[in-house]
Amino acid sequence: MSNGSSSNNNNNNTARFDAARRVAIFGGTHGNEMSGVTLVNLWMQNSAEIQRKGLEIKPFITNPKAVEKCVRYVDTDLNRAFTQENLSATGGDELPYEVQRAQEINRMFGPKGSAEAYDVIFDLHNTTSNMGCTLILESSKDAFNLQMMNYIKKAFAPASCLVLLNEHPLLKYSTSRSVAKHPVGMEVGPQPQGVLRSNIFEAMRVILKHALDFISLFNEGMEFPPCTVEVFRVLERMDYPRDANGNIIAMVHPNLQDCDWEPLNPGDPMFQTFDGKTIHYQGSSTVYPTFINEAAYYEKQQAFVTTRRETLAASAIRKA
């Protein structure tokens, strides 16, 4: 595929990409998010239901030993191991479980950046946050994804689809599908970890429905239109509030515990001490918090993350 560099012929800024052949359908890159792992695990025994016509679809989990044990990870994060450094490490057997996997799973479905890697990866998560059903888009200036994600926001309607754009240079993360030419992420809740919900399952399949939908239909030569697409940005990641020792202190406040994607004013309320103290956002303007209280973040350092809401405008895309 190519990068879908636009080609101005009669003034025509329609970008064109290679149509996209190789597809890759990742779950259990954390090993205690079901619906991914429980889809991923289905379409392998029977994969009719993702089947399109002139696709290669491979649905894989990412991380055997973490969903063995029902764990985020065994010995590291391994949506946080694709940078260069540990793609390239050597050391064999040595090396923590999950950088030898992610070495693997480079090995088979890129080399990262190159011209061979997949073409589209979707990496299915859940989050214990009230965030609904989340894209994660990791660029911007991809044409290609933003064109797929107008599309399954458009048939995912009347539900809500929201699109979280991480291309912070110090926030955003080496992840287990930025091996792909074109990175999705899927990210759906609220579900504990370890646990399947029925309705949260069924979002995240029927999402993943529209978008191999869309990739058929862009493989078939339709053309889609300019669009504009409404994200996310993300700006900063808030911790909670600790002692010297390095100890949490507060909670997420009452006021803003499960109001992802909603507006987050200068001198709202945003924790609460244990003693019962409210601490107050000090924010210079409004933000969109999401994956507020996260259980996987307590670890990062990490109560939520601050957005900012933006347009983005996408050139018209068909297949090369």
Second form
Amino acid sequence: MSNGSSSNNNNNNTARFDAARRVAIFGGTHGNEMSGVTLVNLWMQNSAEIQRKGLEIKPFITNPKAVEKCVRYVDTDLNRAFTQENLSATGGDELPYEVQRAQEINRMFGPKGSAEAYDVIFDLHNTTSNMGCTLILESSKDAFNLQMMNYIKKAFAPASCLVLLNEHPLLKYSTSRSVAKHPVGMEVGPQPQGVLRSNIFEAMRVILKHALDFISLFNEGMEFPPCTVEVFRVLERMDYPRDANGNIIAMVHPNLQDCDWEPLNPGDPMFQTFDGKTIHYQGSSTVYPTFINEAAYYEKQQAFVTTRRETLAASAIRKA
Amino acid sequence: MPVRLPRLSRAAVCGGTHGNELSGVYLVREMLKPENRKEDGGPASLLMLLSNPRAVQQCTRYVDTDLNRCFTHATLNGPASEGAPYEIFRARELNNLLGPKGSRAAVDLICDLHNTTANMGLCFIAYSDCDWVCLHIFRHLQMPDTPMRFIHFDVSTKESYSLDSIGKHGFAMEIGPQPHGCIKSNIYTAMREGVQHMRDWVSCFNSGESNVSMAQLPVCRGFKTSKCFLSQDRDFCLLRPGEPLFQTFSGETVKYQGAEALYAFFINECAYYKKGIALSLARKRRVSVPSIRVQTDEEERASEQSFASEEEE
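Having seen the form predicted alone, the form predicted in complex with the partner chain:
Next comes the full complex, this chain leading.
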């Protein structure tokens, strides 16, 4: 039973989950994020590397038209398209391409929220931000995912793999992976859009291997004892300073550029105008910014997001 | 004796030739603001413009076709057609505005602003290794925090295809690494300073005050490109025969098989994937640059006459 602490899952009982038999690996949700596109294409040709006993693992390109054109999306961002409204929309061919794709993916890997949905979906992404390896968690109460992320972090150490928690009621969005029971985002950067960097590619490949190992061990009956996981919880989105016409009038400050996950204190430099003036962070407490200067977020009015550090507790888990 | 060259009366600074290379886009926008236009005694006229406004608006490299390959004589003077790609239409507009290419009416100097995802620092890219104006500007630009190189692409004037080839003198100022669609403050600052130094030099040259002296400059001559993909971020490091070039997806190393040690650059430039180029190779050499000085009015009139007779040939 919960001990009253608001944001953790501290439970002396072992949580039981069904074996995770159906797993998908999504690449190309954004068509110009090359690590996932390349890995999924590789594994669709030769899946030896990702095979595990008793487990169906399906590599899948979610946005083939965007991949072909090497753009983020064709009509609308696929990774924002899995809203209930979109999934139940009528209109067939008239719908934006990505909405049609979302419905198709929901049929194949969902339906979202149902018992038939895939157990786990890994959604592979890159970012121009200096985020290193990041796992993205959508719920602080998903003990299975928390245990998986704990396992991956330990297996990947001493290299760093951090966890970003986006449970914010307004900033949370309907991702392609959200059709699964346990959605896991994997974000590796920095890498320019449309570019393949070997170190970034290898890192993503390794964390995915650890993730599949975890699922395999879990399915074989291993019990994972209670653990704690350090996460960075999304607080707010910070936009670029803009003029009355909406044009950007300042850039991420050189002191902040590439400093994802490092503390940003009140009064620290945050933006630099084109003529060299500094704009300082005016918040009331220290925050940990991330997604700093992600190219794709200029149009989403986001220069970076702020987070706070939290420790989540996960109950022990075992196959039901 | 310094080489005498005509005044650089008209110059142009162009940003957004590729719409997602943002340093130049933002710099030109800033320079166009009324509060930033200044009298600096430089060229009698300094044009600042966004070369590919549609691509800038969409934050994409180009709409139909790469604008920076559209400035060959053949493309500029070919038959006009309704259905022509947007960039060809735009190239002809720019040629009317800044050229015509090869004519006496062309602007004296074009500086075309670019970014690359490759770790190249600041590069001048030019077709000529004996355009003394460009070489002197490069020399003037020495910036303490930014590595700088001069790259000579050995393409004849007849075959030249880029925007800067419209002007009597021209070069691209290429700065990286920066992802496309992103603006990094240190890269922007370097470009802003580079353009300011260029303006200062032109101002100085035109005034005839300083005797811009002789120099020996290292120049990279890029002459070969090949399907490779390399030691990431090591632009301008020497690549020797037998050194690692690629890593396959199954972890094997593919080695450089060329006979000669060369300098690799434009390593892993995003926009070149489609062109089948993973990196370019260059030889380094030293170029002797004579001292130069602006012509007197009399000298300018005399050389105009000889230009006219060259045109007739």
